[in-house]
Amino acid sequence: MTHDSNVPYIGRATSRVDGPLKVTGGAKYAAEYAAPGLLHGYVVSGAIAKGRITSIDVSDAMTVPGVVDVLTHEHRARTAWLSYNYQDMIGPPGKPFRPLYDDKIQYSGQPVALVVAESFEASRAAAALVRVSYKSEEHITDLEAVKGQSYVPPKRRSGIAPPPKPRGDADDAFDAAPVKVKQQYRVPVEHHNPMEPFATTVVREQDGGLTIYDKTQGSQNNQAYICSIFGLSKDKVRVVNAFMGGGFGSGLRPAYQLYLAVLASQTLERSVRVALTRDQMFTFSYRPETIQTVSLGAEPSGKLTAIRHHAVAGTSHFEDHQEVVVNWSGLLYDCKNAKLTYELAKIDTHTPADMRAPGAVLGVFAIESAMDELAYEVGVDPVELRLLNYAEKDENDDKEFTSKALKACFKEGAERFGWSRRSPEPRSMRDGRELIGWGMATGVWEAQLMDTQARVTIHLDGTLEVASATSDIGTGTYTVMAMTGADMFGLPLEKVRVKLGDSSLPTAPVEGGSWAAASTCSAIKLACQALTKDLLEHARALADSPLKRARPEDVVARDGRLFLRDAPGTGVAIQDILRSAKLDELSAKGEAKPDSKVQKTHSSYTHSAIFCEVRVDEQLGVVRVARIVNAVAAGKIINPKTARSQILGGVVMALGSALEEETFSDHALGRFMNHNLAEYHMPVHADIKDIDVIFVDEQDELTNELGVKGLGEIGIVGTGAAIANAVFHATGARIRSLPITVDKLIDSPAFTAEP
């Protein structure tokens, strides 16, 4: 099939370019490269929540066949002395963790011991003849116990926007308002479960020289914690991440493996690999506890006349770990008078870590709970109350939107799903034995442009090369970036080569906060229209060129030509250019940044409305989830197909916490108890039905150079709430406490109440 170069690749629907690598096996993850004398290292995790190591006896595990070493706070190479050597680009204020650093126990499962052999059998048999004796002190791992003493969390380098300052006086407008709801809502802790544990291949060169392949989002994060914490120059250090299987903001810091990895090459100088166990991935990087209480006063007809939002986060001793979790009342909804608050608590975990929509899937889920049971009070439908207090404007920071097209998502996702036909009483509709339930809820995450660079090549054979430090974490990063090169220079996808998830590759922000496609390919535009100028600059030198008086506006780039825009017939072959410039290849870069005085003045946000139908079988409590309608507003779409599976990994992710995912604690240990995936329940196949997934239109001039906002992260956001809503429109139940398990359904009077 021949390309067309005049029908331009962005919008159109594009099988990922990385596809064959992946069916295949031919992409390589961090624990799949290979090294000369590579040795293998497995952790020792700690078990004990909090207190002190008194001994570790490793004289066993030594005489195992193989073991080279056992690496422990009291032998290991010198690292750096200081906290702040430790800090990443984007971790939360306070001291972060440091592996080995002493003999103090801050969580349990905590790194205490890493045996290094020469295979990863004898490391593991090793690792299980360590002896660690302790000191215990009390620990508390219960938000509930320590709620009372939260606190504001501090703001210095927390890149986390605050809560706004009041507006109005909430207190007083609840007090007096003639409809009040006032709830309190939870969402338990829930881990990361990404297909590819965590794991860290270091690669010792001959000039001592480090090659890093690493589970991360982040590839020049990575690098300048380890540069930073073993005293090694840049030129020295080269993290690599080019396939990642899956994330989800587990990797957005660097995780614990990578710093004994490193360790552990710097005291034998040897390579080595560490690997975690899917039990270890389990002691950390998970989505916090969270107890939130929504106030809501209104006048009789719906209209809101007061909103407050308070939440309790938990967080470790050790750092102040913060989300926006209720800062998306304000937004969301006209009101005059609002109060958001969040606050932390200490508990003796490990810090929790960003989870796909982080702050948002909690305070969604809050808020859109609350509007559900206020259009139950007053009696109108739940998507005309949403109408009734929409938003023109963000109230929060009085900003104008770059754009909003919310309702048009209220407006089709409504037609498709066949709200109208919804009776609006609880256990109204049913089917046999099976109480059927709609509800819906509204979706919203920050669209937002990073500081990113990218390279592009033109090469004398007519490849095009684009290339950037960005990582792609399975969102379809290196589909996105081929297609923007390509239709830039007019060319067939197959002559675009991308290079990413490399630390020496141009300057590129962490992959999260669904940035990465907006960020990414608008420095590749901009990368290719200064590769565009500078072809022209040298296309002007040639011997009675026809573009001696062009512009660089006046010129395209297609088809291996460069030509006037005006004049398709008159240009040059951009090999000839090439070629009498006795070049090989010509780069160029570009940078992206947002727009300081749209800043000032707009704020650019992804929304959604989302539909979804249950069915609960009102014997057994069982809920199934029939069919969801996600319609999505988020500017221009580069490419539908990847764009659509986003949504698509939100919805289940989503459903997932609503109905399933809960990490348990044992208090008296101080431990996460279902640290399995046979015993951490997550959607499966049989659980998902239909998924519809509508894009409406929205044009966006503002946000960035090609009005495109991210999808990694709306998916997610608000579909809880829409399932929770659905359950008691089936049921009369109101869970305000995720997940809905079978327990928490029957044990409600409401369920249980004879009709």
Second form
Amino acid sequence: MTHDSNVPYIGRATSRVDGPLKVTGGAKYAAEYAAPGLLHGYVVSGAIAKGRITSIDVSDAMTVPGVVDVLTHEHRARTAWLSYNYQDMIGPPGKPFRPLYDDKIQYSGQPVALVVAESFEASRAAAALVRVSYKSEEHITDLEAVKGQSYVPPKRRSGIAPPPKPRGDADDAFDAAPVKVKQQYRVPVEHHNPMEPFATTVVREQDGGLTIYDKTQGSQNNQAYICSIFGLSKDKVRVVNAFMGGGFGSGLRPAYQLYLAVLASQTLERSVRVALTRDQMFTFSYRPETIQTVSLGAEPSGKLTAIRHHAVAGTSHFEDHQEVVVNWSGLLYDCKNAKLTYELAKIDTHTPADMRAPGAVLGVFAIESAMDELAYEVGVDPVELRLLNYAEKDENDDKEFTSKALKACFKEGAERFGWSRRSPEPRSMRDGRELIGWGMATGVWEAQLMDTQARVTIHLDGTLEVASATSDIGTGTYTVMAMTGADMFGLPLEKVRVKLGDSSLPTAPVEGGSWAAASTCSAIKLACQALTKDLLEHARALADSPLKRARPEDVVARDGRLFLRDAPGTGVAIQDILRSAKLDELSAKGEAKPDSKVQKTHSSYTHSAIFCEVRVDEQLGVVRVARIVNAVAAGKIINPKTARSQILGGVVMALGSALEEETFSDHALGRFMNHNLAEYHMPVHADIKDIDVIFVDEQDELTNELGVKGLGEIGIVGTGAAIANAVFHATGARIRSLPITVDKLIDSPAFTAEP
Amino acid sequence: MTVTASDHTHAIPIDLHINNQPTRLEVEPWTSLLDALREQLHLTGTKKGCDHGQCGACTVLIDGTRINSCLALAVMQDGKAITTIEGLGTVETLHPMQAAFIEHDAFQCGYCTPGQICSAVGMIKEGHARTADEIRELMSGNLCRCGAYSNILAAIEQVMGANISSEKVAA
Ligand code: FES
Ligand code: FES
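Since the structure above is the form predicted alone, I would like to see how the form predicted in complex with its partner chain looks, so please show that one next.
So here's everything in the complex, that chain up top.
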């Protein structure tokens, strides 16, 4: 198919440029790089939740043929002393966990030894023979037991907005309100469980440098981490994450196998791979359990007069992990009185981590469930109630929105879903023995642009390379980068090469928070503009150049030519420009930065309206999500094909969170119990029926130059509440503690009550 | 091709037909087919998601039947014909299922994808799936945390539709 360079790729459904590699097995993930004499490291996980290691006996392990060494806190290469050196760019305030550092046990499953062997099988067999003795201390892993000792985190986590100052007097207003809803909502511990287990392959290069193939959402974050701990210079450490088998936040911070693999490589001066097992995937990051109380005061009409939202979330004893949980309640609704508070309580687990739409999944579940309760309380349709309390500006920060097409989401979502045919009474719709429920909710997530650099290079053969150290964790970054470069130079996609996932490329932040597309593509656009300008400089120098007097804003690059926008016949072939300048290639850089002027006066968010139909077996209490319509306002959509997939993925994970996912603890042992994919239930094919994604039109000239707001998180936010609200509509049972499992429904008097 | 496991003292020779290529391999009895493929043959297209038969990422076809290669010992496969994702098609000559996966954006991170594709090919051959719900049920051993399920279903339906019509043409 020939490419018409006048029709841009941006906005057109485009298949992933990395698709062919992924469907043929050619895409290589961290554990899939070979090296001569590669050693395999197998992690030995600690068995107690708190205490000290009294001894580690490795004598039996060392007898296994092929075993080279067993690293422990007593036997390892020297690393940095100070916990400060173990800080990474994403970590919260506190003292980061240091693997194999000393004899202290801080959580169950903590790595206590690394068996290194010539084969994977030998390392695994020997790991079972490492005998560790402990002296246990008393531990508490139950948030319920410590929630009374909650505290406001003394030091805020960088990048995480603390709750806004209270507005009005929410306590008085709530007391005086004619209609009140006050309820507690809970979301349990959940685990990210990307399909690829965390792994690192450290390859020792001939010059003594390390090439580290690592599963991470940020190669440069992990490069800096390793350099700081091992005292290495950046030019000796290259971290590569060309492909990542899913992250969802679990790979924002360096995972401990990275440290262990480098440690083994430095100790033994060999190339080493360390891959975690699936059960070890439950030992370094999770979504924190959160207990929330929402109090809504309202007029009989449903107009809100008071919002109070209080949350207590679990964190480790060594770090204050923080998320934005409660702020959403003051942001979503127009209300004069709002009081939002967020506290932490310490338990003896490892530190929680950001998991897809961290904080928002929790807080929006609570506020959107409470709003549904209010809708029934005042007898107003849930959509109408939200319109009645619609926030036209950001009342948390007293700012305008750069854009907010949430009303269009309500309208288009409701129409597509057929919401007007809903019978408002709970338990009033059925099909045979199935109770049918229709519920809805709102979703919201921040639209951010992060400082990001990109480099573009035009080659003599007519190809364009676009490069940035960002990552593609399944989000489609390769493709949107290629599309942006192709459009800027009017080239077919086949002529654009993308480089990402490599710490040696131009600086980019970790891939998370839904900012990658907007930030990276903005940087590429700026780099392309700079490159066009440089090409023009060279073109002006040509003898008889038709562009002699052209200004940068007058020229465009298309189909391998640089020409006047208004007189396309007047131009020069880019090849000729390069040739006469005696260049094989020409590069330029671009850097995208947030616009601090806009930020002073404006807030920028993506929004969504989610409509859901559940079918609940009247006798068995089994809930099936029959269909979901998710209408999203996220500014400009670069690639509708991968954008839709992002939303689908968010919806699927939300369905898991609403109905299936929970990591259970045995608090006596202080340990997560269902640490495998058979017992940690997440959605499978059979759970997923009809999901319809709508992108409503939203023009935004302020959020960034491209008008792009990001999509990684918004699909999951609010969707859990829509499902829970639909379950209530179907059954009359309000389950405020996720996941909504059969036992909770059957135990609910409303569910079993005869109509 | 002959691959020897150098340091392995109990290695046992086996003959496999991997992706139509006769391959002699020396494996220890404790080596899974999955690890033999990934570590010894560097056929890393077959993925390890759990090593416990719980995720389907390691699905390959043995004599046309889909299996979890993490639950199969390599030493027991002597004489078998094994097809991995690398054997189904290449970037230049995609298998129809691979092409359909790209067209329908039936993956995001791509880690479950080789397993999904091999499983889908095996499932069609089993011949039990007639409806969307049956496909969903019979594909439920292949987890996708990126949540590409709807698109995977669309890709499989497309290939099945094509199969059905080509059968009709043939008949
Ligand atoms: S790796 Fe074999 S089923 Fe998960
Ligand atoms: S595409 Fe990422 S797990 Fe399926």
